[in-house]
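Next up: a single chain in structure tokens, the form predicted on its own.
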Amino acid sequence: MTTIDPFTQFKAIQKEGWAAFAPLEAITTMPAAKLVSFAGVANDHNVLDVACGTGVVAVTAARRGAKVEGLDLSPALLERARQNAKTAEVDIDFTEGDVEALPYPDARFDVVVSQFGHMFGPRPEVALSEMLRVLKPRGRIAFSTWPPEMFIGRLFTLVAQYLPPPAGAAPPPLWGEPHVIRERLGDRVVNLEFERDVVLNPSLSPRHTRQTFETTAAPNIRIKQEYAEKDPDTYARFNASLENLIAAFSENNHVKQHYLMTRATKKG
């Protein structure tokens, strides 16, 4: 029996919007190495990178000797990921797919990771169940997310005021709350641990950063599409609020983007 996905249109919008993300991959490259280390990836592991984007985590893991597969919703980002893997001279199998319906058999991987990606799945319980399903017993799940009280989390909250998510879709910043993660994982895992770090995003000015987001980050791209011509006053208010938010986390020509890493072991 085929189940109808109530978020098909929402995912199509995400697929189109995130296709422009590639120029931001440099910002996520250093935290990719930290996530791979935090996850304990070793050269004998089968690893899945969920919502892999341009493949920075997948390539990092593969260069450490792991056998890696990557999955993402965006064909454009997967093309970039394949180019990155070719440049790094590593062999990675990249697949177009949905975190809520992973096209892999049960207990396939030793480690399942996601960097700022799986959190965009509208139903956390579905995404997490899929990630744990394809993970071997005693395998590790590890992911990086944005805390709601810090820059990117507050950016998503600001965007939601202008582009409300569809009914039933969970706010991505909740994935940055340790108590929420603990509740979502429940008794399916042991050895749950957290670690915080920060990405330093180069920024010549708040306006420079805001304009970069308008061409690379799906939520900001949509804000511009929806308001720039139809409602320039609202668009101007959003831009002013965003630039103020950027300024609040800026110093010495960079924006501080704090993030949370989570690691746990699937019960055997």
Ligand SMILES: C[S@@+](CC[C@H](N)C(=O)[O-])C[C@H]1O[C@@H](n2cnc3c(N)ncnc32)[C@H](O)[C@@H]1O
Contents of the next structure:
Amino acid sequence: MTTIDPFTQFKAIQKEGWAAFAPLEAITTMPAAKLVSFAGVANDHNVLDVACGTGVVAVTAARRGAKVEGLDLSPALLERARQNAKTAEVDIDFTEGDVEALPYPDARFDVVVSQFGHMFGPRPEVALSEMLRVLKPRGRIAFSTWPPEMFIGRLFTLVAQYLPPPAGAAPPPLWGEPHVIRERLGDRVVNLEFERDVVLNPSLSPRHTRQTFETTAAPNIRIKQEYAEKDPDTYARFNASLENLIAAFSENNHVKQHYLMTRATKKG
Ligand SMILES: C[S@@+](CC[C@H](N)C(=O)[O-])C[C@H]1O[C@@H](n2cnc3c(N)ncnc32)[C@H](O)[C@@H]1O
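Form predicted on its own done; form predicted together with the ligand now:
Expanding to the full complex; the earlier chain stays at the top.
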């Protein structure tokens, strides 16, 4: 009997789980422009958007004249990304793949970016080594992640209590801690800088937002699949905790989703 290793299994679940993410591009579109500016993308750059989803960062960089490629686990999101590029009249190569095994040669790109994406690779060291491998010496790496103490970071911590990740997988919110990022990048980079910002997620009520996540965001889709029918009490407990969390970050019909941008230059 062949056994599938836990990380392969984890990625298969991620691939399926993120397939319905497209409506949330409405939330990630504005921070995409922030990340492209923060990364210093210029019109003569070769850019890779890792875990590109529907291509919001890739399209933004391409509209600024860069030559862009995008990679993601989810074929459904890549399909949407290709449509988005076509609508914006930009030419982008989108490839299905895994941040832990990037299908590009060494030193291929001037800039490697990832918005709320590479953080889902279960082994940060593998993902980071791959992103730095395909980056040219003196090239720029930049990414956006969710700080652990803010809304989305706390949402991931809550989900992990109900759906434990495989042993050895790093918690995604650690990617929102500057001191962890500094340690992970180590002496492979110089000019490490951080900047925080916030994106406002329209929200008619905490329950509306919870229900939207349940049909669009991989972790919440899985919570519903695992608990709604098999264990309604646990499902109700999770929902109450999540709605309280949403309420704690809500005002005036929006939820505040703080994020952290990181940029650094690969050593020459
Ligand atoms: C929250 S979405 C962000 C998508 C997009 N970057 C954006 O800002 O709209 C997370 C993305 O990470 C992708 N993803 C998760 N694990 C991945 C992996 N191991 N390799 C590549 N992509 C991955 C998912 O398919 C999904 O598109």
